[in-house]
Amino acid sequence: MIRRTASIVAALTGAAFLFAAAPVPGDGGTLKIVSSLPRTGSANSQTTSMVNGIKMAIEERGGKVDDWTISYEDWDDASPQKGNWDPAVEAANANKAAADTQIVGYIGTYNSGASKIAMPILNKAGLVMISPGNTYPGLTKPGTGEPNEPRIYRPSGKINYFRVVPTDDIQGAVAAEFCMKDLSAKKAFVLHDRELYGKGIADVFKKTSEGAGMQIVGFEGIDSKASNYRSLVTKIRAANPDVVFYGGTTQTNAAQILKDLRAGGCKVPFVSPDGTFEEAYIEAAGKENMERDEKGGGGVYITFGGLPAKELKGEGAEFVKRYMAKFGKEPEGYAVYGYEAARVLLDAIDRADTKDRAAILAAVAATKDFTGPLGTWSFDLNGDTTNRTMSVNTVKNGKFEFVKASGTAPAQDH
């Protein structure tokens, strides 16, 4: 999620020069898919629901379209020693997957930062690219990142990036209309775990926040390591704020946050964006710290793109019934992006004339109304989902309780 220069980017893609579009494989055969995401640390628990959803989508197909097998091959993004994504990993996933010319699909990243990496290596080797979980605008969309982006992703000129997740220039601005609609707020304190995911969403929120009239009294960017925040409470506290908004993840301290918010006194409303919508959320900051207290004060509140697994309508609901039967647990929010994101792709390569990369890469891009568990939604010419799906949930009793939708709901197909 760190910012980098085009400089960096361009030494971590360099070797991507080396590789060419995949070759015609023969009829029939086996065609790789491979998911890059990171399997290591906290986000582990929502990451093995997404590949779960990857390989409901394959299974769901028995392994194989027409002819051909389907091979999937889940890696693992993250290192130990970060306990996170890695950008040296997730650069060696891009630049093996771009020298496979067996694989057709490469199904990630989870963390917007990583995608930056990634994203000019299997461009280069013209392979197609879904994001199950990237939120971040500057990907795909001019003119709301850094000025050289999305250009800087795309060294040939071409689009081979897709995600069927919305992003967060509609998320920032949700969680800015429910902060002062839904709980009145005047005045907000917001911080950032200063990675490229956590600013860009507090940046929007700030920005949309101030235009509607509400005032930011404070804007700060954490360490994301530090093992307390007692000070920064501190100041918070001496702000006055009617609430706090974090642009972060669970893997960037999120919970220890809220932990020295609520044993510093700090008893306003936390808000917070997807990044924190999962279990881990909850384990590390413990539900004691989640709830409103007897004088309505607190909570937690959390933004997601999209509708949680219990809300889920028509084909969504049946994948949640069917993911509960095969692993006997609900899907955490992802898990059904990561199917969306197969499914497509699965799709895509039964609609190619031919199964190399290119004519897949064609078939993605050309998805219009495709119908699944997330409703019927088409990629537009950024590679943007069209489902602009948001939604605000809580936490009752140590679990997540949807609050309310918001946004552009996709046709449902009950």
Given for the second form:
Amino acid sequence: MIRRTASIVAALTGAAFLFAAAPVPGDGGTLKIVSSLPRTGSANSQTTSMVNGIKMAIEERGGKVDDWTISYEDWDDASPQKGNWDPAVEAANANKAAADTQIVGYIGTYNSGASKIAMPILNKAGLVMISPGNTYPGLTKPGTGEPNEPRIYRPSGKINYFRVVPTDDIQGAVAAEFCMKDLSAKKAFVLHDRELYGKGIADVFKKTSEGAGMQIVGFEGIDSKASNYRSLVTKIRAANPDVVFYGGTTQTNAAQILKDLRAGGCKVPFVSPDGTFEEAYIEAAGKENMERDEKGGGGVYITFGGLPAKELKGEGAEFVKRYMAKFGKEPEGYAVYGYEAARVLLDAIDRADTKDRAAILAAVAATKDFTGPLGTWSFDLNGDTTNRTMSVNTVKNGKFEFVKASGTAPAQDH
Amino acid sequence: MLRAAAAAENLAIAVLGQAGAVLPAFGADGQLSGQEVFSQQLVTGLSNGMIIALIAIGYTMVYGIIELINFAHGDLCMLGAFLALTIVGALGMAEWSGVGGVGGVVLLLFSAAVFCGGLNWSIDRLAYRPLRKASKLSLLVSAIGASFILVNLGLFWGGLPMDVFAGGGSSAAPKDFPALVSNRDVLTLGDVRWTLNDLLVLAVTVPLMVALTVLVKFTKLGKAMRAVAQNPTAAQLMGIDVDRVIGSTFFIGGALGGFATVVYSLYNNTISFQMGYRMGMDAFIAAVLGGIGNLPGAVLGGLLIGVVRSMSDQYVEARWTNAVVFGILILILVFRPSGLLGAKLREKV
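For comparison with the form predicted alone, provide the form predicted in complex with the partner chain.
Now the complete complex, all chains and molecules, led by this one.
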């Protein structure tokens, strides 16, 4: 009997607690934001830069939005065994976030494959998710990926996933166009790492090339853990392409492929997407392998969804200046997206002024003409940014160097 | 040089078994013909295979003597590569050339060998010897534990604030290993290239394999090793210090791994704390394929895997290569459960 009384008391206390925690506008509680990015492995220097961006956005608001105190946690979705994002860890992160009612925003992920796992979990929980790094189009755009995409990521039927980066259907096309127009390539050999992101962008590259008259002389998925790719290089040499495109990341061995190409005497330009737009790529590949030779052969090109830090103008340049003053280092390519993702989220919390997940989600979806370092942009109905700026970069003397921009740059002053 | 080129031609003819008919296909026209592609893949496959074989010997020696699959072996090699890169960085070896350059490579080879040998010996002393009387399974679990420790040591090592580790900013990133041995052509046959790198692999692995054979077949230690492998109790009764012999086996197996890892690093020019897993896996398959516990078997298995990998990359598709390798392993184990050169089947872990 005593036990029964005790449980009733406990239930009442619980109910009272629930009422106390019910959303009252601006009651000055704590709201939690988490990010889920690969912090173990070679993406670390990129993601550290992104986390710095997120922290900067929160600090610039004094750690508060209205009367709400914002607390931030930096979660890792990689495991030491993989040295890269790990499906099991990402699933655990998403479940943890879904269960913790204090969490009102999930910033992540970096890898598109990881979002595939987190999206349905967070969708059911009605928690808003903003990715600063995913570029695989199928996550949001119907008709660009599998037939059932993106429906399978939205079990509740509502959109809870947004991204501040332009997608690979644009990026892959920019890469293909660059190869044809600027490098005057007639034949391309395409490799990919068999991951969602890498294969996805390689597919777009292939489709665009074939549509525009560049011949694809080889299309292969590689083993991203192999010790070298010398056999593959022989195969590439036999196919005699003008350019090699790799849909993959630094973590899936882009640097080793480049090295083996050069060691195997294949001196054609090597083009890779934004998954290699990080210092770790140069470190792993060795800068001598990235230079063009006397005859103008070789060279590496990296496409990136947006402009590199140095090319940012107006508010973007201000961001870089503040970042360098605070962290004493130039931000990596994705830092500004981490910053922007956090700012959009904080802005939505500001407008919603509640801890209710659904209201914050609605506020994020309503983001329109948002002005920041990336210019002025909005979220479209799929949850994608309207920003379509892309850039092509190269490496000279061991440093990334801007080559050209494409796409409509959004207006800086609004 | 002429004579060398002629020798290479003869070799290629012999390899292809189409004397006379093949030569027109080997033109240095920048366009690889079918035969050139095949020969180049063979060269690549054999070089990769020799590295795998050298590591596989370490596996198979340990297995032969205490019936333990030493899962820490690949990770031990990984640490050897980190030591080599540390030495390269500390001595500024990337700038050495000529005789100095050759001396540098020799120095790397021997320091990594002593280091890996010593480390392997210590692992045996600390993690395996206390379990000598325990079940084989405890020994296996102990090996997996040792492997984890080594991987994490590698992760820590990669974070050292040295230029070669890119300042140590991101310890987990793959590291660029300077190309101390250039990629200059030594022999060419049309567009088929046999480079200084391939020469390095050959020049290190073959003498080591010969030396090891001599050691096992003709020395007192070798005889003791064979005796312990056959029956440890009987060997002890004959007055052989079994623990010492096992220790020496670990040292030699580790040292071979040390040589192999330096060759691997100079050949691939990238090292990472995770490379041990793949090195160990390839070598393990090679050892099983050739008949685990059998030294020539490990070499044969290694070469076979190297060549199969190359050919599969070329003629099947890179993404099927692992499936092809394991498929062949399964086929061979179905028809010859003890491997290609393995002796009778024994109860094993």
